[in-house]
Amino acid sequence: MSLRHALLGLLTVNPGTGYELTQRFDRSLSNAWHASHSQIYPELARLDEAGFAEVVSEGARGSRTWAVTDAGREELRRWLTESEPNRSVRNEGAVRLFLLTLLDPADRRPVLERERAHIEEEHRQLRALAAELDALPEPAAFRPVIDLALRLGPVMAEWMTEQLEDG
């Protein structure tokens, strides 16, 4: 995934400061990608240099609000429609699940229980986020992706429960 394109997408939905973008990133894209302040701020400067984003206002203590430009919208459209995604992204959780069968059942059980608890907590947070989005006066752009995550969570939890019962 491209941090550049993730930020362009977030800016397309709504302009924001670097801090606000970091918060939005954590709330919306953190399951797919992690980005810290130290990555986001330099990328915003690069987006500005490329003409894809611009500062639309400056606030207290030097905070700057960024917005996507027409060129940035076109770049996001091009990336989404003309390029193939990098499907070789690392997923440590998936590798752990793949290798889990190498453990003795006594060692495997706490790992599965921990992962199932994580998925259940994540599902609870997603339901809360969905309720927040549903309360907005206008439909949220990323709401369908929340629905997808809400469908996947129970499937993963059910699989882990089956593994616990079998092992």
The other form holds:
Protein chains: 2
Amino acid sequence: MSLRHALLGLLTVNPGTGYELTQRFDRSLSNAWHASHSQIYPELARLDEAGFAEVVSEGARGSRTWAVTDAGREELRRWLTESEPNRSVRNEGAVRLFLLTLLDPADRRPVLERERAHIEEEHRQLRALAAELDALPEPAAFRPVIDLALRLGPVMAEWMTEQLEDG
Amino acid sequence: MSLRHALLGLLTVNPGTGYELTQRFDRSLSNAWHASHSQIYPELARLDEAGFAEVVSEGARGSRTWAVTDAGREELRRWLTESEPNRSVRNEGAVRLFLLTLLDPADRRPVLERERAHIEEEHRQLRALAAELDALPEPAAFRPVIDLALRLGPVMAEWMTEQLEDG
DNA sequence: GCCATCATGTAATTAGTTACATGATTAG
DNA sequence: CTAATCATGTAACTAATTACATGATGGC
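Counterpart to the form predicted on its own, namely the form predicted together with a further copy of the same chain:
Next comes the full complex, this chain leading.
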């Protein structure tokens, strides 16, 4: 389970409430993982129980700000460096790309076009995010990861364009 | 749930037993989805119930060969062309890449090296698969999807090399 | 005879989604 | 005053993993 370690990571960047973490999950990790608040709140309780995170302050509307503990930081380091990655992925878009080859060109074409449009839209948003990060006094540590995504997008878009031309 | 449609797709390519489908799942779709036999057998029963697949022959050792029905083919077409893709992705490797930026360079380096080696090994296997497909009398319909993967690999490997040089 | 592989299933557990439920605060 | 957003939780359900369980066949 990497939900646990994703949360430890987000808390390492910055402490936050469960509500904030839910949002940051979507903003920073949406291309890799998704979790809703109903999964995040119980996991924060379990991180507490394990001594990996703790409530550092309580604010308005019953909000509770969580921070990672030293043990939590060490657990994240251990997980990243010592444990074997689980290579299994779930990517419905990729499944669709594969299955698309089973359709008639007439059915395939609009789906490919929709996919290409989506890839291009995602790329535009990534470019905007990159510009935002570069305007900050000191760009975020994860800036290079955005760069990787920025390189992969055009490769996928070009492939789709070719498929549309050939098929 | 795309397990159902992945199975319909595999059965569209070729009829097969649950056992064979489990293997073909790993061979053809491992870069997009994973399912074990304990998930596949019940799902075949549900596809039967829904009229999307049926047993076409029974062989040795109680094996049962399944094939997709016309309704199943139509359901697959409908799903691919008419339904909105679920864009949420689960990719632990990508989560790790993101979280890696939180580690000291000394801790980060060996993880990046391991990742790069893995990407390169995967690329070698894909090249071998591509060569195999090209040697067939008529290459598989999904051949272009292999090509896409072959283009993405080097981009990732290069990025990792750069990270190792800079960091 | 024994081990690998073929072949199918179920049970128990964990992970994840969707729906239900509640209340505080803020901006218009 | 009211709608949006902040904020937290639980319950019911579905999906997925891991473990348990069994037996046939073929090659050595």
